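Only one chain comes next, encoded as structure tokens, the form predicted alone.
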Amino acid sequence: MAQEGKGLKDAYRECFLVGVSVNQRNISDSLQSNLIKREFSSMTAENDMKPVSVHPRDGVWTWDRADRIAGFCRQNGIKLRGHTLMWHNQMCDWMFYDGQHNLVSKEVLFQRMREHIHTVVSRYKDVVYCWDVFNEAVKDGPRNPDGPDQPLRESIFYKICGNDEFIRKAFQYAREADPNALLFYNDYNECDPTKCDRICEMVKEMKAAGVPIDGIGMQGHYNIHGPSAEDIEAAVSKYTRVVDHIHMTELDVRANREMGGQLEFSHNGEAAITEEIKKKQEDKYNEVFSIMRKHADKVDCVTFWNLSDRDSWLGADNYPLLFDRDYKPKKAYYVVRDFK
């Protein structure tokens, strides 16, 4: 059972990690750094080490913002999960065409990705023990009932490629870089059945082929409504199945039925909700970490999706996070904390 007075990171100290995604605001405001240095064992950057951020150019590196993250978790010994290698979504798009704005070859391309893995790995890898190797590659949806399920999102790395090896690629890429640090395939609805089954499939394929898979990051994008407890059980007992290394990498819980990728902000406001709403918040919150507690033997961490309410990218009003838009813990984080 969790201590009163203890910080999240020491009520779980036992089960596994407990991180937070920041921004350049978070680590630089002491409330906001000391809050983080109370209560997280780990962090992500949210935005500041994805492709675009960092080499936004094709020979131009930009490694302020990133490097500040870095440096703040060396100087107060908090692990850095690395986030993320390769994602369709800002990425350098760069990489993708050559003078004339035309699609390159696949080799080219690998090159690329190549260049663009090491050098950012290398950089970090003193303080980063786990990367986001390859982010939202498997597509949503139902399966094809007229033939075989293609299973990946026809992305830009697809069309220049055709198959999966662009993922694989870059897992063999990351490992070369730092043979040390674990390496996630990370996705949204990783609780819908069907996308669940096409990303185990898809991991187990490639592992047996000696692509160095070592978890599998369920982003845990949820609301108040769902998915259902039943769901996440099952989704965690099969990866669990397929790999050693779990994380919830982006857990955030809104207070609409928007899920996953989508970004339409559908709440109206914060006079909106009620002690109703709060509670089926505490409810759901309380639902992924006794699920997350009872397999701890394979989850090592379970991060939310920025520091509060103000910094969440679903808006304060969706009232997603432990800690409100004044930086204070709501019920939901004594639920989380106290647990029993």
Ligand code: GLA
Contents of the next structure:
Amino acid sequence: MAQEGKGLKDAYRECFLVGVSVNQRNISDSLQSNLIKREFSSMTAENDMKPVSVHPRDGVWTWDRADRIAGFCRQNGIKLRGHTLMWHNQMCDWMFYDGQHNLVSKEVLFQRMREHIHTVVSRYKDVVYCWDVFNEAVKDGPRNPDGPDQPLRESIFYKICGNDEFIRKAFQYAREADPNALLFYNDYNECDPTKCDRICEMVKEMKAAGVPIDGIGMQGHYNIHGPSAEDIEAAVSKYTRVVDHIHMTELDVRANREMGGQLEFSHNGEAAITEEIKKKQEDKYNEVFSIMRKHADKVDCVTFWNLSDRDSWLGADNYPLLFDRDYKPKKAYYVVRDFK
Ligand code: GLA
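Give me the form predicted in complex with the ligand now, not the form predicted alone.
What follows is the entire complex, opening with the chain shown before.
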């Protein structure tokens, strides 16, 4: 299946879309935008469609950056993943408070969420094919050994509502606004067996109650040591039993000092990335893509979180992506593209 000279999107045409998250520079600079057009069939705005970016204050909407990304997709026929409607970070924090800075009632919160979701989803309805409706609402860590598990992160949403109604409502509002977009629950540490089970249980229960969840987003912020192929495979298999659409939404494979052990290196720039680290990264990317290809009947999209190491939220010295800080493909790129 190796496709010499073609982009990732062509190599994976029979499997799934290959996506990339972008910033404003990526779509304005011609070298970077040509790379996007050559390699990718799906895009995500890294930050520019998040609540804080488009709706910083009550009644104030700031669309320029999001519009530019949507325009780039329209112009170049690239599909756009909407990211993200609701999240406890980079959120419209004003939504949670009244004029005296007291927390609002859940009714007020729901009304504000509804207005936000309807406005954003309607604006990009023609170009956005799926939305991350709720990001990171499930908590990390072991189950409570002394009683029932409370599966949700104790976010400000949870504080106001006391249960999971805010998640259900967000999906309902998104479905009302666009009956055709695929609606995703998106989270990190999604291959941790306990968290994976929590996500599956929550989504399964909500779907059974009629909440319109179409898919699960596996963020895919990995590193050269983990998660293991077994844990990734187990997680994808479990998710496929709950939903028909799996997206890997934010893939990167970092090689940083937090990993410790013999591969520990200090942030001295690319020189610190040894051949051994590069090989481990190539192997991890190969593992991830082999597993995704195996599940291509339900995996519709694999998105990299940023275009090149230079753009990565982790910093170029973490060496996490397929293109280096000069936008040149690394060996890992060919490992992913020219699969057998
Ligand atoms: C989370 C979010 C992304 C991004 C990354 C870090 O995974 O979903 O939007 O902010 O964190 O950059």
